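As a starting point, one isolated chain is supplied in structure tokens, in the form predicted on its own.
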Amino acid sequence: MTGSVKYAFYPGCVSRGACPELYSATIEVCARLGIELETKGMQSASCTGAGVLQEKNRRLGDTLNARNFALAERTGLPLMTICSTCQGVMAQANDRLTKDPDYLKSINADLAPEGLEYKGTANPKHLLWILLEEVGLNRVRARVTRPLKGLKIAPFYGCYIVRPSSVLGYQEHPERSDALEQVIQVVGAEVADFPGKTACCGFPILTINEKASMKMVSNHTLSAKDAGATAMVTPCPLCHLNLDGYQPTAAAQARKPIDLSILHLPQLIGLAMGIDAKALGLNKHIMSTQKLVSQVAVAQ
């Protein structure tokens, strides 16, 4: 890629609420990579439904997503998200809408009073995939000024960016299956591979079965630590909420110390770019990232 690229930016709910550090880190990193983010045209966008709404009312969820897609179409730009859950939900909604013209027509009838119509051209794409397929990891590598040498980073994809693969483009883009690992290596760190990286983080069942949810958190984080992980990185803010925010609860339930820093994808990249830790919001986590930041500084 040469020059800059521009996207209609759909940050999702969590990066504008519970994980604001993800939003600020994205802005910092994208600016350095020449990724322009159009936000004005997406200001009235709604939640995707996070898969939870769809369980109760799929049509309502699809209508909300069709509205978001129509807003993106109106900007004339491709649609970018920084939330794996949003990516999965939007991809499934878009598949249903574009494969059934009559269904799309009926949804558009609901959007008409607002002057919106979804024409079926949106292709929602997570920042992770954009880095691989459009920006190019060579550009990321060229912006690395502080390689994360000596660090072992565990990738954690979560559910929604890997399943169902039939609507997430894995056949057309097989490189997506190890996208996080590729980014980890590009920023100079080593991959700490572990078997739970594509499993559920436990967040979807947090309010109905906290014990099982905490078991998932402890299983994943302890497994990553057993693999030698210095920290874990995830492209999903909902996974971050559970793995970071509820890690103390999970450790107490497991009766084992964990103390594993959980990074958002742009925070990992931003660290390697030499961006200040506070600008990346690394001081906003429940699990302290101070040791990690110190290790990065000492390694230089």
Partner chain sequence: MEVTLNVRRYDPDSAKPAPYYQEYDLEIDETHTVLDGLIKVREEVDGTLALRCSCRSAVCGSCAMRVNGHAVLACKTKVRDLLHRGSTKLTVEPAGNMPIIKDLVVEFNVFWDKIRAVEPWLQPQGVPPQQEYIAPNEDMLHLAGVMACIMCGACVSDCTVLEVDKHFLGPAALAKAYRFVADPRDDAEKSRLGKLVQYGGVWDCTRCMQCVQVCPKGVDPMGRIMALRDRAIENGYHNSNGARHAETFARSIKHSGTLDELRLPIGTFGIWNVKEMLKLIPLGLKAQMRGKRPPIFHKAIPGAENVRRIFEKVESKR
The other form holds:
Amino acid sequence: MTGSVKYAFYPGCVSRGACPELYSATIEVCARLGIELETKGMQSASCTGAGVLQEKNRRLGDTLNARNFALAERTGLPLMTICSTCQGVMAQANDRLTKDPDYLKSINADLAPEGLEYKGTANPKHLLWILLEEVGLNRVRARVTRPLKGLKIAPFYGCYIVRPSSVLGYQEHPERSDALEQVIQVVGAEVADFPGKTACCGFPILTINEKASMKMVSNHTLSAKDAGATAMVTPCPLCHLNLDGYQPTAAAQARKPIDLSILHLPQLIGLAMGIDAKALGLNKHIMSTQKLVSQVAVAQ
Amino acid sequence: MIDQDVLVIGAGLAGMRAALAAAENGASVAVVTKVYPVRSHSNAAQGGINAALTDRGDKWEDHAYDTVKGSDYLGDQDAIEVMCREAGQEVITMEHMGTIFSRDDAGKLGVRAFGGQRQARTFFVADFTGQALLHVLHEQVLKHKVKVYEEWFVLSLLVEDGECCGAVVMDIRTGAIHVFRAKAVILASGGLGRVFEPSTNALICTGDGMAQAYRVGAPLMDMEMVQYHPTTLKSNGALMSEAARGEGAYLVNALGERFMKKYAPNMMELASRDVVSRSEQTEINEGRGINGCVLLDCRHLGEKKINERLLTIREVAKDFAGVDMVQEPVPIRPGMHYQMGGILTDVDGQTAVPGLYAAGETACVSVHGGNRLGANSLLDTLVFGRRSGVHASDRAKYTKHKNLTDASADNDRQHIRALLDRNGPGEMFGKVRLEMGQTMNQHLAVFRNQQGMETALAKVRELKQRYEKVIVHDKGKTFNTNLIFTLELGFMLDCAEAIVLGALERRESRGAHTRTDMPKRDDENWLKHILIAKTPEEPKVSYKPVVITQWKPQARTY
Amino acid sequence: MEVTLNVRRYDPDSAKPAPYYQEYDLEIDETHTVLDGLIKVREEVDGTLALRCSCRSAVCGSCAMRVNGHAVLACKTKVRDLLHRGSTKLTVEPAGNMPIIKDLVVEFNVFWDKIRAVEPWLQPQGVPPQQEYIAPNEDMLHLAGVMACIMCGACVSDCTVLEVDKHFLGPAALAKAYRFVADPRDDAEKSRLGKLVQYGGVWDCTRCMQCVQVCPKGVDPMGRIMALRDRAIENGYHNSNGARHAETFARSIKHSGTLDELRLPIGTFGIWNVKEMLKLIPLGLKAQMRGKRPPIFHKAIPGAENVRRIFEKVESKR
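For comparison with the form predicted on its own, kindly provide the form predicted in complex with the partner chain.
Below: every chain and molecule of the assembly, starting with the one above.
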């Protein structure tokens, strides 16, 4: 592709809450890749329900997502997410909404008072897939000014961008199954492959079964380290919250030091583009990224 | 040595129903099963279970007549009456236990039409009725805390003073061999489908019970009556339930004709299975098939009905034939499916050996005669499973344990030791089984003749010789499946021989036994059962009259 | 076509039992399943290979195992479908989360123990009717989706919670529990749910959807677990971290349109749960220092009243 592309931007709650660094890194990176982001028309979009609301009331979740899709339709732009969880929940809702016209009609009845109608055309896409399928990895490669040579990065997908594969377009887009690995290589780093990359980070049970949640964090981070990882990258801010924010707790429980930097997807790309670490919010993590950042600088 | 009043062998529908009945009757019960109960082949029964529920205007006598006619008058009518009279209560009992039968608009049990019956009386759970019943019985077995020895394999039955008093059983997990002592033993170990290749049957259907009973002197009956199901997939022999035709699917030949109008103008696709299978095979043999198949066309049923009622077979056709039956007709052909014959029993499951009972496909009461109606097999397992359980536990009340010891297993231990010690470049069980299966499927299928059956007999006897030299590669104790398969092959070869002998003996065509060289039914000479009994020399053939109560044999048209 | 099955083997009877991988080169048909391949091995090549299998048509549940890292029914999985990008090798391993007995055979008792733990039998009250129980067909159809479970253990094999906490009842047992809770003939809903909200029960699921993904029968175990959570709350079981988390979450969205991350843990533990609140402080402080903590004054989205209206409308429909 040439020129710029524009998306209705759905940042999700976490990038505007506990992970503001994801938001700023996204803005920085998208600007350099010629991805324009429409934020105004999406301001009144609500939470997707994150799967939590759906467990209480699936129809409620579907209605909220239909509302968000209708808002995106109103901008006339395709929809971009930066959160695996949002991506998954949206895709599941969209699957139900678009395969049953009667259902969609009844949902639309509840949107009507606001003057909204979902026509079924939204196709929510995570930044990761947009890079692969629309921007093209060649363009990313072309913008890399500081290849991350010598770094070994472990990909961590998060559940909702992987499962259930039947509603996430893996049939039509088999290349999505190693999307992160492809990005890691494009920015000049090496892939640290490890068994838990599509497993659960533990975040959803953090407040319910903390011990189990922490064991997930330590299992994944330690096995990534065993695979030689210098850092881990994730397209899911919720995974980031647990893998980064709770890593000290997990390390204490495992009685083992971990010290693994966890990057948001745009931070990884931004680093390779030579964007300032602070602008990427790399100073806002619980696990320090200083060593990583200086390693990148030294490599130049 | 492990003692109990009643030992049940097999944990499919018949076995678990027997165990529950015996436990409720106050007996101490143990179930021995070579697979976990919910893995049993009862799972594979898709379409439903027949019963005439009187409160909706059906009569058990009508069900009985359809069954008698379906059997081509070889079924014993006293036994058929028992089964059909008790059917309604059995279905209600299963419902009360928790079976999620399909309902009508009023919330009462709903029915679907099934082959060979003039009235819709088949109760069902989508198209996995067997699985739904099996899992519910398993729930009840858990509730009643019946002791189940899971993944234990029976090697032989023990007989003292002419009475069956236990079994020798191997714990597959450890390889240890134990003596189980019992006052009554119920064989509920299923069919023998793997004697044929291909077959709709699971790999565990190896005729163990039939061969074990045969080896201790219980005669086998009606063994020549092997059902070929009209709708099986060519690729792997997988079953496409009769429920498809019950819901209205068509059978179509290469010319696009619903050919059943030539063979069964009234019942069409829902004629008895033997009739439909013969019709299909005739179409195929006369050049109106497609790659050895005809077509099962469900398209006009619509996706909604297919998903609600035939989802399992939609998946099966997708997975194993690569065809979505919502969009395309499915190529199918007759495939070996069920053994009408088995261990001769009375209506209480008693075999010729006192203390030994049999129920389900392994038994022959005989309620199916020359051809079983669809959805009568689940009924057979439950009614006669329960009756065996009751009778066997009654027997236990006045019977003492025989004088067995752990040494009672020594014969089997030696046999297995010898088998494992046999080394050399000889063949494995696999090749022998495949040749047996292909031979049987070639010569004892839908159409048979003297020459073919004689060829089969010679081949089976050759394979029996070769079996004596088969090598077991795995010498270990833990989970030695190589050893188990080899032992199963021994059982299957006994069954194969009995099938061929019975078939050669019956010089007429009746039910599933259709001879191109003797195409007519001959009531004058052959309205009788054929029994095969083991003797130290050749197997011995004898006869037993068919019990006729109220339905005189007539010409059979559909 | 030519294919290599790379099979993880383990023989407990060997002198020094240790797992290892063995490769079998096979010539198989395009339509063949992984199970066809394994049967070919044990019947023609190597009789010592142990695995469970029976029906060959995805109804008996015997042959769940991991192929290329994910649990599948070997009889339902075509070899061809798993060979990506010119690869001709498949890795076959025993199911996960259960101890290995031999080769591809795992100890299933841990599976049955959990099934038993949910009292998996119908518990009606009173004398049963003369005839059948009257029940709506749509309820039966709904339950058929759960009864379609063949207990193959694929979901248990790949469950991410069981991997870290053996106490979890797991997807199969919880789906089985749902089958009774949702059965109109069962009268033990309340007591069943009372047990299911305990540690190891419905709230311990991470919603990772592994079970949904690998279930060969479309049972949707996680969906059943979510339905159990909902019923638990409906039945008055609010007093668990999970229930409070779900309710606080919903409340936050209802009132502001987005998630108030700061209130979420407080709502989950309860503001009076001093121990858990204290535990939050160090993390909160560190997060604060890094500028990572969510805003104290949670801002509602513009037009939040529309979200509230949808909540009220849809919730009133139930």
